[in-house]
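Below you'll find only one chain, the form predicted alone, shown as structure tokens.
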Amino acid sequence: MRIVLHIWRQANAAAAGRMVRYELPNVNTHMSFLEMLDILNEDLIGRGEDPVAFDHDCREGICGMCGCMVNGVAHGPLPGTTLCQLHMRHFKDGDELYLEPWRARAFPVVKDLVVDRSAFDRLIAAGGFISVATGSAPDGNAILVPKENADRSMDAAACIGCGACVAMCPNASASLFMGAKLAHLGLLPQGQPERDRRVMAMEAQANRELFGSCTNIGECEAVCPKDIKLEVIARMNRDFLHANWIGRGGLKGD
């Protein structure tokens, strides 16, 4: 099938960007998104053109290195699916496809469809770890974790750290991702002792990287592929009032 793509292209940071067109004739449809980019790459390689610079890892919806927005809506037009996962059979011959970069003041564009998503990884490093011994793995009777929890924790636990949903929400808040990791965490008996500061160290991280304020638009759970829900939020802002009124002295250690 025929397929039109117009595709954001910047040299750098600091150069300007434009939309580009190009058209692929032959596109196959049982190719994945990026194999059809990939399509298009050696054409323009072929043709002594640069390449499209885009972010991809594994190609298995795990790692959360891809990502563009495609007719505006983060990793495509295809719900609880990464990128690479999204198939050319979800769309028609002839259709005419929108590609952009994440667009947030964190994720500042390296090149083209790239962007630099290290805000995530010092958020990451401002507080979502535990500290604990190493050693042998305990036993798995050891500490006892509820169900219910340990199986709220995974969920939380399957973000990828893709950065759709600050994309995609209007105020450019890390807030999903951050409930996500705080979730994680603080819903196993191992993340409690450090649950108040890591929250509070992870809000303070969030201001000084410039993520906007979350304002419960909805857009980073439509979107977000590993279908993680807004209640990690609503639990974040619980744990970042108890942590915060804990250190104003208000609950005397509760």
Second form
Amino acid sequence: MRIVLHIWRQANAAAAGRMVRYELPNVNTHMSFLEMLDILNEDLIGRGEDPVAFDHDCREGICGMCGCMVNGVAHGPLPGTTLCQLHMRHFKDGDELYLEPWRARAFPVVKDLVVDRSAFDRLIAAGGFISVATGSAPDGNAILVPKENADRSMDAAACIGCGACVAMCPNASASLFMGAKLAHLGLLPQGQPERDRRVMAMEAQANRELFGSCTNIGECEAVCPKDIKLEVIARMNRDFLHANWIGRGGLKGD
Amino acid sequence: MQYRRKQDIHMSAVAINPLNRAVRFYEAPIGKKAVMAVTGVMLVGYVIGHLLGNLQIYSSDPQQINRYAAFLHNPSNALALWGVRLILLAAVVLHIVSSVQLWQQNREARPLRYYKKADVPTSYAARTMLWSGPIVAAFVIFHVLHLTTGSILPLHDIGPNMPDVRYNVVSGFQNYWVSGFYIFAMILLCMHLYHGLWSMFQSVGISHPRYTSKLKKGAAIVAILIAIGNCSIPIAVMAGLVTY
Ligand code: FES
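Show the form predicted in complex with its partner chain, please, because up to now only the form predicted alone has appeared in this conversation.
Entire complex below, previous chain first.
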């Protein structure tokens, strides 16, 4: 089938970008979206042109490297799917697709469809972790975890940090990502000691990275390839209010 | 979990400047959202109370609404009246200032717009909060100028501190432009309240798969009821059902 692509081409972070039109006359319906881009790139290289830069790694939907906007939807039209797991059978002959990189001040474009997502790494470094004592492994089941909490924590931990939530959010907010990390750690006993500090540190870091804030729109939830729910953002808000007004951070010892 | 159950604040908390803490809280977007939620509750509460007061115009006793107005304007209630007015004014100012600050910050978070952008599940109400908000605010100013200060149409009084509300409302709403603007503003208020009423729960951290969908439905019902109640008055006047 024939697919027309309009792709954002930008030589480097400093250069101005523009949309460039490409026509692919023979796209196989069994190809994944990224395989279609591979074909385009082989063609471009053959013609001596610069191939389209795009991020990818596992191509199994588990690493979080891939992703771009397809006709204004992060990861394309199929819900709960990363771009690498989107196949061309979901498109029609003659479709025109507009591919753009994630756009956020916190995610500067490196080249074409590749953006720098190290702001997410800095959010994690600020507080998205638990401190553990190293040494011999603890006994299994020594720390009891209610089944519901284990499940919900696991659901939140499914976040692969792809950045689709930020890309789709009208405010370029990282709330869904932060909420997922805070729920993942905060629902487990091991996450309790640093719970107040974690939310304060991540929130402060998100502001330093110039992410926007949540206005409860829900576009992040709609495009999240791992189906993270808006509920994690409410949980983050609750943790933040708790840490500010009820938590004991900043108090002198008893 | 022991430490979460003990929620008393010790004396030492006072030593760590509480003003500092409040400022730091407000500086965070989540703090501003909480401020918007709390001031939003206050304003919705007022809107409902105001509507219930207004509905007295349908009383079989034509003087009922004027008696209610005279009660509110009674000089012995002046302290309470001005207290409520000042609290509402403070809530309005906080609500608007924090929303403008958030809006500015959010706009700067995406300097370059998308060439193409879909709005996947976004409700029309959520996307238009920034339009419905200022228009409702402009309406509130118009409304105060119209029926409180009498700067738009001359107001009648029965006596000192006894406004002739019935006359003022009916004469105002016989003007199609005035009625039209009231109805338009109430439809926008309805959308603003629909998104705001459930959002305020999310902003202060209340969300549960069992209740949130019901909360959204409840928000829609309350918002629509408020709009119907408020729109009914200009419509009833124009239809000649409420007369002076
Ligand atoms: S390439 Fe790993 S998730 Fe798509």
